[in-house]
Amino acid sequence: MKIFFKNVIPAPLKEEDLNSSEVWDSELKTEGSVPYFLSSNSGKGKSTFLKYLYGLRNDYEGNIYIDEKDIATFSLSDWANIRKEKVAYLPQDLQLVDHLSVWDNLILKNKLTSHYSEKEIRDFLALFNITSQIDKPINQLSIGQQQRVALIRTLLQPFKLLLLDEPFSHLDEENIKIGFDLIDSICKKEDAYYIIATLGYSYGVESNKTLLL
């Protein structure tokens, strides 16, 4: 899946001094070859990047093209059919409906497309040690134990594109191995790439390209 921001400026940072970024005011071309990381202190426009790869936000000037379309020119319906069958979105917030439980929340995203079954679906919570956690609330996991399962939601589907925003800021060391070998098998499989954005930390990941904001 090929993206190409041409000349972006985010309305929020307008008047701010664009020079030293390689992602705004700028030409940038990704592909599925190598993972991405968008790295920046707070207030660079991370999360309103990939907000505008999942159609969230269009509050920019410049372009920016979807495998050679520009998605100004998306509808709702382009819009919804990107987000079920190529892009999948983690949003820093989570997203999660705190009233249902673990096994709930999964499920719902996966009748979407029926991606997988129920067996590897609990085979990603085992993954994570959560499995004993299926039946109980969202709102009564820890926040490291709610981004594993909003992690695992977000895999719930076919994409091309994965974006992930700040995905491990509660996990440790143990965990943040896991979910990579997770989304790395992942992204193997479906033929695809991931862009994160993160506050300078690469996780010890090679073979990434380290975009500045």
The other form holds:
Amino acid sequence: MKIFFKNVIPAPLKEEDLNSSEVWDSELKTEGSVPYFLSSNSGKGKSTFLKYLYGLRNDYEGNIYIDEKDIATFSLSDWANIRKEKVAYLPQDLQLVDHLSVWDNLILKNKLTSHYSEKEIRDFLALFNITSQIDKPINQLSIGQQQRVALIRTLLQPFKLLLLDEPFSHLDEENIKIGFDLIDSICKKEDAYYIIATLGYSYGVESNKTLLL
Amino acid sequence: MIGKAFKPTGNKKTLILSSIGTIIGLCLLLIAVQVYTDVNYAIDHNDNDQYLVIKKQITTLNTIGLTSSSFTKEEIKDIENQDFVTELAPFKSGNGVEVMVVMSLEGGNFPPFSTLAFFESVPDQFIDVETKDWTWKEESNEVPIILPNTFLDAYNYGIAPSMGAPQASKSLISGIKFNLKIRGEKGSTVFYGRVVNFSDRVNSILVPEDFLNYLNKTYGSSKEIKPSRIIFSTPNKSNPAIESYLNQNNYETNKDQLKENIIQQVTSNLFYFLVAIGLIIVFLAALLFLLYSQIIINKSEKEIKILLLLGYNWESVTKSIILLFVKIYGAVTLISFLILYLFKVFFDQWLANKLDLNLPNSIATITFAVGLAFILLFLLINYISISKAIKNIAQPK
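Given the form predicted alone above, produce the structure of the same protein in the form predicted together with its partner chain.
All chains and molecules follow, beginning with the one already shown.
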């Protein structure tokens, strides 16, 4: 999936000096093969970048293209289809349904995409060691556990591009490694690539491309 | 599954209140429509046509002979041409014939009684009572007579008590033979009269038409006289067109019938009032339901955002909320029609007992149509409002 940011300036950064940015007010093209690391201090628009690509925000000047189509022309149903089949997104605030169990949160997504069997979903949970929490309401889990559930949910769909917004902020090294291994293998399987927003860590992922905002 | 994502609103009161409101309003509307349909059906399918007797107002001008109280041929033609008239007949009356009724009953305390009288006749189909022997053959000297009920009442409650005479039952009177002394231009004679029945509808002394014709031909004058009263049948004598026509032409009818008219008008105004109240309640309830849908959306806004984030389109999210309203409205409609049905059972029974009217037992198609139309309208309004709110949430900011 090809992405093209052409002279995009987010409304909140209009007054800022964007000369050093590789993303804002310049021409940025990404294409799948290597992962991209969005790197900057907070407040430079990492989350905003991902939200533009997922149709959650549109407060920018310039043009953004997905596969050569200007996303400003997408309708609500276009976005729904993209979210269902083309682009997966893990928001920083996770967006889990608090009063539903771990299992129901996952099924809520898989029901829509029918992408994995129940057994496969259980395998994902086992990978992260949260099988025992399966029937607990989400809000009884620790933030770290919630992050893992949200990551699994994000992966329960076909996609060509995976957007991850600081997905490992509350995970220990071991789980981060499990996470990256899972993301890598699934991206390979889906023939997709990912863009990840971080506060500057590369989590030991080699052969990535870092984008400075 | 989507439905599970929504938070329970915990706002049962609004829901119950709007449901009850809708049921009350809808019941009022449905009952009004059903009763209206039934009453129209009864009027259309009632063999008992309603009858009106009309006459011209008597004024001083009549008394001094400047205008006539009788109807001209043109006037009769005009009445006959009115839409509300199904059948019409002028009263036929004695023409230059004087009738003296002489009654003397032997062997009782009845006072001897004689009075001047008159005869009239109307075609048989306008007479409201069954009559055996309602025929007269030439040369027979016994004449059947129909008296108005008011005459009997006048005797029984007026004349008899004031004279200390016994009251008379219908069957007693039917057994009495009167002497009818007839005197006209061409001579005089005596017949025997016998009362065969009493009429509520026709306030006159009726004899068979054949007898009256014979009397006029044999003893009366040959100059034509015009009728001064007209009887006609109509499907509905409360039809406002009748009253305005009568007023326009200075015709009169029985005050009782006018009173009935006023009552019917008040009733039908009450009916429109009911419909209006029903409509107001229904629309207030619809407003409450709209409010309720907004509460659901506000309470679950976070969950709706998540659903949209996961890739559910706004249509399926809207659908899952609408589904709740389909269930509520379904229950409300069902209950309303149940109440309507119970009402109809009692109403039909009441009509059958009181007015001897038999209505179709089923609820009218038009009532179903009105009920369904309202529910569909409710759903449509909710759908528009909910989908607008969901689309608004789905829009990139």
